[in-house]
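First, one chain by itself: the form predicted alone, in structure tokens.
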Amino acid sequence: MAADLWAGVELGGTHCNCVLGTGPHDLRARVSLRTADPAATLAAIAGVLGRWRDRFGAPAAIGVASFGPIDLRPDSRGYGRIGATPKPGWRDVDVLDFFAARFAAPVRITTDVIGAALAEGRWGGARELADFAYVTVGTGVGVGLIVGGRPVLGCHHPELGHVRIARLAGDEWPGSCPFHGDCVEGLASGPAIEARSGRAAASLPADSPVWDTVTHALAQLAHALVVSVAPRRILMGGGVLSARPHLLGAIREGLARSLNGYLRIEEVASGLDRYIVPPGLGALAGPLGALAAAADDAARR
């Protein structure tokens, strides 16, 4: 057994990332796969982990950070199963059982965005904080909340990407979310941007008015976070914002307008450029999130 190594699987809506190592400065192997149907995707991932096991030995733990919603309650009969995802074919897939049945190492499962938050808290831009939020904007919009050093989990994990918001004045586009229309995800995710503009987010001109609606929606999400769980920092990443980092400035300005001088807390008053920030781990936040889930499991044992 490779007792000093963890394996991680970031199961994303578009791509899956498999990593092996102990942290951002010690990645022994990394493979990226395209997410397809469940049978093909999970079989390909199992093949990668199997080859690593043969080469490096069995890892101390396997972390799986999956797109959701996913049942994370250990006392539930649906523990480890994907819920009402819009991704065709994936609803009710038992991700946890798939890996637990094939590998002897203990398996820890969480959402992709909670995993990224765990990684940022362990190695990245929130190392010194017990209370923070990680927001990803890509295929969907998700929020990983860490309060008191632990992920928030009640009857389900938070799904703040689906919160309803005050719309930008004059904007009546119905949104693209198949469940809620104009929730944050239905207005600001990559698919929402493409549905609205007819162009992928990466190719949309910087002066397109669509960006105004995107940054407004994300500023409204930040407002909801500030007045509810009051994180000490909000990290915003994901494919859309990684390609357009200047959007963070507009999101900060939108949050300041929305708060309108209310809640004069030090974290906000000292400068929003230090409050809403990109992830410290950059594009590695997601893949390392699965590794952090494995590390968290190992630490509990």
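Keep in mind it's a predicted model, so treat the numbers as computed, not measured. Definition used throughout: the rigid core is the maximal C-alpha set that superposes within 1.5 Å between two forms. Residue numbers count along the first chain shown, from 1. First, how it differs from the form predicted in complex with ligand ADP.
- After superposing the rigid core, the C-alpha of residue 53 moves by 2 Å or more between the two forms.
- Here residue 85 counts as shifted, since its C-alpha moves by at least 2 Å between the two forms after the core is aligned.
- Two rigid parts move between the two forms, and the turn of the smaller against the larger, rounded to whole degrees, is 11°.
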Second form
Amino acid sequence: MAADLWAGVELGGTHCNCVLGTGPHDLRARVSLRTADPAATLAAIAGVLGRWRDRFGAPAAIGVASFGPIDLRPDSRGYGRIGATPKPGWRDVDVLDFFAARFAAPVRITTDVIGAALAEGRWGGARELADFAYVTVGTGVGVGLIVGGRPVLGCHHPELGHVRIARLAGDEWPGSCPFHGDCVEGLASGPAIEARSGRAAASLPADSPVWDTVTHALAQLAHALVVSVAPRRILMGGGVLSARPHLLGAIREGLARSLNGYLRIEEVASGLDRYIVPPGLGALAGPLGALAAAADDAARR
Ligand code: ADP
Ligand code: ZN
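Now that we've seen the form predicted alone, could you pull up the form predicted in complex with ligand ADP?
The next block holds the full complex; its first chain is the one shown before.
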């Protein structure tokens, strides 16, 4: 019987990860597939889940953590559907319905970054915290915002990677976001670093001045988070920051400079090195995010 097991599906731009288990120390099965067109990709994932059901029994729930945008409004006709993604063929794909039509277990859906935040809250670097932010800096800049123990979901999931910021003095590079130019994602994502420097982010020397513009943008994002929802901790990871963990120091300093003594918040004043920290789950945050979505009763509507 597997009534206590959760199945998780992380839908990513290049790979999809399927996991079965109850948490990071109890993963019973894991399969990674290349993301192709929606019909082939979803059929392959359904095949994996079907084989697991036959072998382990039906899971308690299936969690899906997907690249966005996704409609997460339970009262919307498009609930569980992918929105205006540039990924060919994926726009308007009804992911929730695909799995709900094929499996008896409840299906719970969220975004990849909200899933990762839920996983960090359950098993990783934000355990016991009701209010925190998970920031990933990779192909894009994404923020999973948990307030009062729940992901913030208004009329759309927040997209704080696209917040506009005060620019670093003297920096007039227009930024790489196709919608906003110099939003945080347009200044600090891997592709932004590459567009500005003209070389792969992984090969950019540690003393390149481009890093100052990246840490400035991320410190400004942290400022916006502090003055809006005052998270108790900000986890910052993703492909760029996990490869360059020393950047967190400059981000902390930039946040302190930017706040300029405003707000007497103990967490911020007394221990920025405990306030802005790397995520606890590393590369497992993605697949565990899907498992956390499955485990999350409130994600079921
Ligand atoms: P995704 O956002 O698609 O999940 P990742 O979080 O893995 O992807 O981040 C991928 C990004 O990380 C790429 O844009 C890449 O340029 C950047 N990256 C990978 N290695 C390094 C490195 N050593 N230094 C800086 N950036 C890196
Ligand atoms: Zn933008």
